Amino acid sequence: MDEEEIEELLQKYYRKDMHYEDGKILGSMYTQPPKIALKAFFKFYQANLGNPGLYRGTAEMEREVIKFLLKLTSGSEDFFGHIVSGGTEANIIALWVAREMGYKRVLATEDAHFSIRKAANLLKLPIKRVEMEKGRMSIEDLKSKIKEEDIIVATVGTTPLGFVDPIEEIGKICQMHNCFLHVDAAFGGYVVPFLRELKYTNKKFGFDIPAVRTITIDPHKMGMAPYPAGGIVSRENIFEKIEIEAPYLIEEKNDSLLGTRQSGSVAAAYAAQLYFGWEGYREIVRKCMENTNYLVKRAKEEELEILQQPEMNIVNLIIKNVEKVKMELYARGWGISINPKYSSLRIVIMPHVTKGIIDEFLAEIKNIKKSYGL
């Protein structure tokens, strides 16, 4: 096939996809990145930090991105980190390292990301559920179940509800029992620091809590970088624990889960942080929370029930026959997700979700409810 034929075929498949610029993807923790980030991605598409000796410039950029992630997580510039493919890889690495250090069991809530269960399964680590209280880890249940040599996984921005576990209290318990505390802030890591500055919360979640050892935090979520750009940061060089000899590489070793690391993502994440800066990210969070509050207000006006008051830019609307409503919305061009156990529609208010889109969505819900007598 020639290039024109290939382009026509690609366009056919492209039209079948949903696109963030249309505004109707409401269930995703991703959004449309700035053009400069995409330009950076393709400029460095050949880079592979699985063999960093060949890509010194990209390795330096990775360090600059890690410094920004450490600023978000209250860490020192002397701490360590990697840009990885996403929160799943970061969580697997954290639990892998903890296992190599002698920790033997995982404690996490039902609302911890599915990658925690995946990691425990891959690593042959037993996993025990900690009960929740109002959508967050129960301190009392944790106290009753925790043992020495446990790996505790706390979440900043749970996927179903966007809630923050009580990490300061969890940290104190972990110190008492000599446990490994991993914080999954894949989504909330780029949100909570600015919620603090905007006076929405005073919660801590990062390395200013002494027990916190590792943190997952993803630039490709609220960091506005294109996929794949996850991140893991640590107080110590945990990557030495999983390092393996690879004599054919320039530096003769590999210290990540993946051999090949798509590192155009590093350049894209760096470009995004240069483009927005600290103040720009704060403004993104401010606008998202403004639109979150607008959705809550408008939903109440339409006599829709909110599951719980949002802690960040994730809203759950309680709906009867939620599976049927989801499929009807999908048929009408809306990308929505649900929480079956809460019987709720889950809406993530990312930068592409405007007040106009919210009004359009609520009108659609009203029509569906009327059509099905819900």
Ligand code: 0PR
Second form
Amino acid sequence: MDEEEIEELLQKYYRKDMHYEDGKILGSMYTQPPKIALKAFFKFYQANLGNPGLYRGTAEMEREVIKFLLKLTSGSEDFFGHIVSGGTEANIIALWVAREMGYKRVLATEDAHFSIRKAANLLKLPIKRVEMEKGRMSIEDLKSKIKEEDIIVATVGTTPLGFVDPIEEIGKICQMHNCFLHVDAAFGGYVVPFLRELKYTNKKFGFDIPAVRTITIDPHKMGMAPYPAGGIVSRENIFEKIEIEAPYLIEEKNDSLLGTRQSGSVAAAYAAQLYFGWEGYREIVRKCMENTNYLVKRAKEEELEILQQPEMNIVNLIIKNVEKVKMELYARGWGISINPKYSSLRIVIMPHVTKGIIDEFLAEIKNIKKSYGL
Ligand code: 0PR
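What would the structure be for the form predicted in complex with this ligand, rather than the form predicted alone?
Full complex below, order starting with the chain above.
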């Protein structure tokens, strides 16, 4: 086929996909990266940090991204990290390392991301549920279940509600029992530091809590980077625990889960962080919170019930027959997710979700409710 024909075909399929720039994807933790990040992605598409000896420049950029992640997580610049394919891989690596260190069981809440269950399953680690109180890990229940050699997984920005587990208190309990504390801040890691500066919260979640050993924090969520760009950072060189000899590689070892690693996204994450800088990310969070508050206010005006006051830019609207409403919204071109457990529509207020989109969305819901008599 000639290029023109191929392009036509690609266009046909492109039209079938949804795109962030249309604004109608409301259930995703991702968004459109800045143009310079996409330029970086394509410039470095060949890079493969599975064999970093060939890609010294990309390896240096990875270090710069890790340094930024360490700043977000109150870590020291000489701590360790990798940019990986996403939060799932980061969580698998954290639990894998903990298992290699001799920890034997995972404790997590029901709202911990499903990648934690996947990881436990792959690693043949038993997993026990810790109950929640108002959507956050219950300290009382944790105290009653925790044993030495446990791995505790706490979340900063839970997938369904965007809530923050009480990491400081969890940390104290982990220290008393010599447990391994992994913090999944895949989403909230790029949000909470700025919520603190904007005086929304004073919660800590990072390495300033002594028990925290590893943190997942993803540039491809609120870091505005294109996927695949998850992040795993740690105090110790945990990667030594999973290192494998690979004599045919220039550095003769491999210390991550994947072999070949698409590393164009490392260059892209680096470009995004240069483009926005600390202040730029704070501005993104400020704007997302402004729009979150706008949605809460407008929803109340429309007599829609909010599940709980949002802690970050995720809002849940309680709706009768939520599955049906979801399908109807989907048929009308909206990409929405739900929490069946709470009978709620879950809206992630990413930067592409503007006030105009929020108004349009609420009008659509009003219509649907009317036509179904809900
Ligand atoms: N940890 C947390 C707290 C998460 O919310 C997620 C993903 C992960 C880990 C896993 O990250 P990766 O997906 O990068 O491996 N949460 C998103 C979610 O469930 C994933 C997603 C995004 C699903 C967009 C659908 C979608 O359209 O919302």
